[in-house]
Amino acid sequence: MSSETSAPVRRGRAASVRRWVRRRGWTAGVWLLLLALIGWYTTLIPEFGEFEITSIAKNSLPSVYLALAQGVVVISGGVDLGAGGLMVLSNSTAAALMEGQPPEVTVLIALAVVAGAALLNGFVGWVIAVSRIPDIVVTLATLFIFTGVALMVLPSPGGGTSGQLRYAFTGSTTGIGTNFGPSLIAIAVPTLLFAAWLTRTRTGLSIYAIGSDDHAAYLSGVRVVRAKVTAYATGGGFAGLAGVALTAIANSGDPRFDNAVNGTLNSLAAVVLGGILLGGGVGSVVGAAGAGIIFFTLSPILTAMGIDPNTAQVVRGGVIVAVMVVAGLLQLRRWRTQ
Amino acid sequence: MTETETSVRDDRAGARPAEAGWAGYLSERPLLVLGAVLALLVVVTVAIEPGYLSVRGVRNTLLLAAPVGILAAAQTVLMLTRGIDISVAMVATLAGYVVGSQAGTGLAYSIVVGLLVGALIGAVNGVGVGVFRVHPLIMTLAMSAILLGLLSQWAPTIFRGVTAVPPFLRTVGGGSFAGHLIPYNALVWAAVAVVVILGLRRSGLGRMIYAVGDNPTAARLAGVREWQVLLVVYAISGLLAAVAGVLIAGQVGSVDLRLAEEFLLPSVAAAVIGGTSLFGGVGSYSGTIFGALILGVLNTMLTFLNATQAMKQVVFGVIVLGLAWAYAAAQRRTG
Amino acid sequence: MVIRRSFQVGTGAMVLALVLAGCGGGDDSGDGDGAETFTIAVSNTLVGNQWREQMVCAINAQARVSGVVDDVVLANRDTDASGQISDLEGLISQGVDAIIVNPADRTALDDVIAAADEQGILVISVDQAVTAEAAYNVTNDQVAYAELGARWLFEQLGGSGDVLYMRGFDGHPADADRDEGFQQALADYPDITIANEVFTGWDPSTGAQQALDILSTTQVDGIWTSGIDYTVVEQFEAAGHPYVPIVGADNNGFIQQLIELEGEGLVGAIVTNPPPVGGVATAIATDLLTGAAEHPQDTLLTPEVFNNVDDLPALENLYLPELAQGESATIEIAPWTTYTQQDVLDCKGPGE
């Protein structure tokens, strides 16, 4: 009697643990890896305190937001090469408009920039959905267009913002200090809210659905074009937020094309390490955010270890390939056993 | 993906019946449209700078388009298999360095070594993509990062002092003959074009490339070993990148770490403009050739216009998007 | 289960990769042999640029010969001002004694430099000046760079003609400074007209294409370049265009051309823009750290002009066959640097 009931229960619990691991294992692993890296970093420098925590938290904000931006688009089955361009455009626009403005106005401009970026990228998503041109092609074009417009808005690095806006992202009106609260909130709240929205609302799930199989999603009543536009628009909003965060950190804008390309490439790497499958439908933006911080913290760690920065570049590329190869091998094995 | 593609396309076709007349005629002949775009750009350029119509203007367009065209050949072949190669610029740069460093031991030898190194790196990409199923974008992106890191370390050490390019390569890369009419590098491009076009149309490998890109499952069932095809295709991409790298080094006269960086995005754009679909299985190299020429003329025109960097980027983006859209629309109509 | 194992393997692979990479760099924090030694850090945001690489080599070389520097920490990656701020914060955390920074932005680093100053860290900005009060600035005078070269060119053309103006990177502060100097010179020569103005982005391939297009089609009597010079000279032959007077920087390849092609009618001048400005900054840093000497807050290196008509021996003296085409031939800067040419070529820091 007892064995008859307890065995299924135990099996049920084991299954649920397995399910949890399957669903959240990678994301949890990414964040554990981040903690391990930071723990390691503390042993490399003379003192690890509030200044260091603040530094890592605030400076990784743009990477986190851009990873979220790329993450949602990749989940929807696309890829946004223009995300870095939109970040640079938002950064340049915000810095150009905010310079010398009172705090309230800078906040309004920040909101307008984020909303504008969302609208703009939503339009990009619409173009992709309607024209059926591959995502890579359309967003390659927007990478050029966005950075070109950024150069028109702000021809050379400059501009500025208010101390209050800097405080909101960096915990200090000078952009540097030991108050890590605001930066940690700025990482955690948008990431968790966004992840909850993606996995718990109908609209969010429709984005997973079209990424997984857009034809099946269409047949089961998902409005494919609308989901695509939503994915690109929310992604655009986060790219805009990344631009505003950059403005707050540096108190200036920088329209250079290289920054856009670097932003896009880093966000792609973060998404991949974060466990979001290129091709869509699988993964969590929480993992992508963690991976964004990992790639960010690698550079102070490698610098502190005295590693040649060029070696660091090689290591980074090797790590990405290694992670992908391992994931690919496991997928292959699972595929064979099924 | 393919199943979805086709069915959605079918839905649309049902909603909007295939159009007859000139639109349908043109959409079946994309090369005509590309030729018209090219001609229009040339006319506009001549209107801006009448001197362009001289022999030299045409020669320059060929000279500047050749490396882009050869890199775009790599992208075209890869896109047919649903791939892409972001590492072509770094492979090209590496080939330039290798040829420079080996030039002392004999020119032919140095070129062969340079091209082999390119093919080898391409093959590594192919193993990643074909065997380990790494996404091409990520695989080649990581390869690009690795090569930049290695080259940054090697440039001041094992490649120290090899930045000058042998005179022969400078002639091939930047010189021209027949009264400054035809650049030598266009001959190399023509040879590449013949091989690629015939190879895609006539050879078994060419058919397998189209098959793998069009429908991987069907290709697998038909006995095509996908990983072998991908391995070979990426090796070819590396080889072509190395050829382009040697030509670019010859044209610039020296090698540096950012030698071919400027050619990466145009190489993708040329293939896209030429009508190769990133969804695989659709496209040809003849379209890409037009794409490279269009970009070449466009670049020259913007130089004559004293266009700012900002303007150049916007125009470039709009052209890529506009032509890709037109092409997608035309394909839907006929498809 | 599968995923968990995949994550374990993945994590293991990453940590292993990092540890393996870590084996390359040994940490020697022990400096208890009597004399006080210092750690100097370098922050650079442009990778793969020969000028910057040479700047770093000069820093390494000067640190090595100074005898009072036990480590040069390099924070070197392609990034923007915000990335540089985080690099600088990391260096502050490491507790280095001095930071030599090639700034990505004139004003954006003000607050982080102030924070470094509070920690007693000496900050020296090289190549471009920053507005931070605490920072020392060691820079080449970019306004004079453009003006001196332009004046030589306009004189060479007899005060009239069409000049091709090949600028650097649109929006870069050094390019803006050079434009100011160029316009100052141009104002004094009313009969000089600008045939064409292009931005090379300091990229040789781009400069080559632009020069080829313009030389083939447009009347050009002289060329002013912002340091993309030897590839432009290459294009004369490709375009089938006779040589016209050209101004460039002290790049080794350009100097070689001015020497070798002088007989074939190439007339040109170099303006020095030495990357060893990094070595100068290091010398100033060690002086200030040890208290050996005082230095002014701003050190401005005035460029020199050499042309192959009057100063051919000087050019031959500058030319170094073992250098790359794009490398600057000016290596030692009196009275600051004390290293030898070979030290810079070796590019080795203290203890390497």
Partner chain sequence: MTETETSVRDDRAGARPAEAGWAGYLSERPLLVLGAVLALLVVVTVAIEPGYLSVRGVRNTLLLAAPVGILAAAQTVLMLTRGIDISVAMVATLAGYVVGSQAGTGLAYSIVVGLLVGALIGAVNGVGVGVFRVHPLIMTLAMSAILLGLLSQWAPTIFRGVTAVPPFLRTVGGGSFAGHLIPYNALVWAAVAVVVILGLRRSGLGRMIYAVGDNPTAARLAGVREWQVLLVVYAISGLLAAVAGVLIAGQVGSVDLRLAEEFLLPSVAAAVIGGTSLFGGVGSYSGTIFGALILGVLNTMLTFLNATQAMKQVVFGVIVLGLAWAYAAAQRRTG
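Fair warning: this is a prediction, and the values are worked out from it, not measured in the lab. By rigid core we mean the largest C-alpha set that fits within 1.5 Å across both forms. Positions refer to the first chain, counted from 1. Compared with the form predicted alone:
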The other form holds:
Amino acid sequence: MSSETSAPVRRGRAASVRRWVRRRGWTAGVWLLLLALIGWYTTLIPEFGEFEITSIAKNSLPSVYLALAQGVVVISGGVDLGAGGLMVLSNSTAAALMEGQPPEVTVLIALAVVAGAALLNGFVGWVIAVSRIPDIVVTLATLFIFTGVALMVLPSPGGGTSGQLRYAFTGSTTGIGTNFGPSLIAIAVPTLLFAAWLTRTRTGLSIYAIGSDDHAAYLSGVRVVRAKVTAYATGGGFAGLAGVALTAIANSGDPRFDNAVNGTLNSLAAVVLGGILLGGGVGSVVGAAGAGIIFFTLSPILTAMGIDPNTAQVVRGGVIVAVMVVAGLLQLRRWRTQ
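Output the form predicted alone next; the form predicted in complex with the partner chain has already been displayed.
Next up is only this chain, free of partner chains and other molecules.
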């Protein structure tokens, strides 16, 4: 190859690399940060092996699913403060209905809970789209409604599920073991399929479009109300899946309001750290999933460092605040450059 022809090839490759970094660099950075944190964690404990990998993978499942739930709503230009409440409601409902049931029935109940959560949150999205009431107002109300209903369904922690359903999420019928394969599959498959659906289908692209500019999307022929409802319904389905995963991990339901609030705050922080702009239209749910694991991994790392639980909570809160501040500054910069 002559120098005249090799120069354009090199420039083309450099341009391709720049495009890849611009589109996927943040997502790759999030997963590299996760690997770095896990690497650091291995130096803080006496032994790191299959049990620790399994523990991280299975216990981060609810955080990952809730990050996916929040991510699709934020991409659509909204925010779902009720995501944690829907997770708690799904967890309580699943645990109450699954207790003492055979495996086949628990699987059907799990599917029904996920479908019900999707329909319920889809209705919330329809109310927001039709009424034009800000998302933050409607979903703040749903946070209290969902957790209140959860307390009605399961007044105190309890319930249960089948060993087979526990195996699907934890790799063990008892929820404790060293088989991390099912948990990793439960993270990777939904995340990658969801990301492909969002970026490669007309419906998924319409969600990105209304997040970027719903008026321009409408003029381009996008059905804005349908896209908004789809975003919320999909997010609701993942929040329901997070609740089912909680049931499988703990073999019980827990309707406490604190779980709902913590879930919502962590999902918002994971979405921002994962590279999804709070203004909507930009970002990848793959990054949000990685950030969800990061926020879970902080807890065992802080424990291994000998930090007491109260101080650890302060540290986690400080990290969330810092992430939100950075997100606000990035959003402000985006508005000024438009």
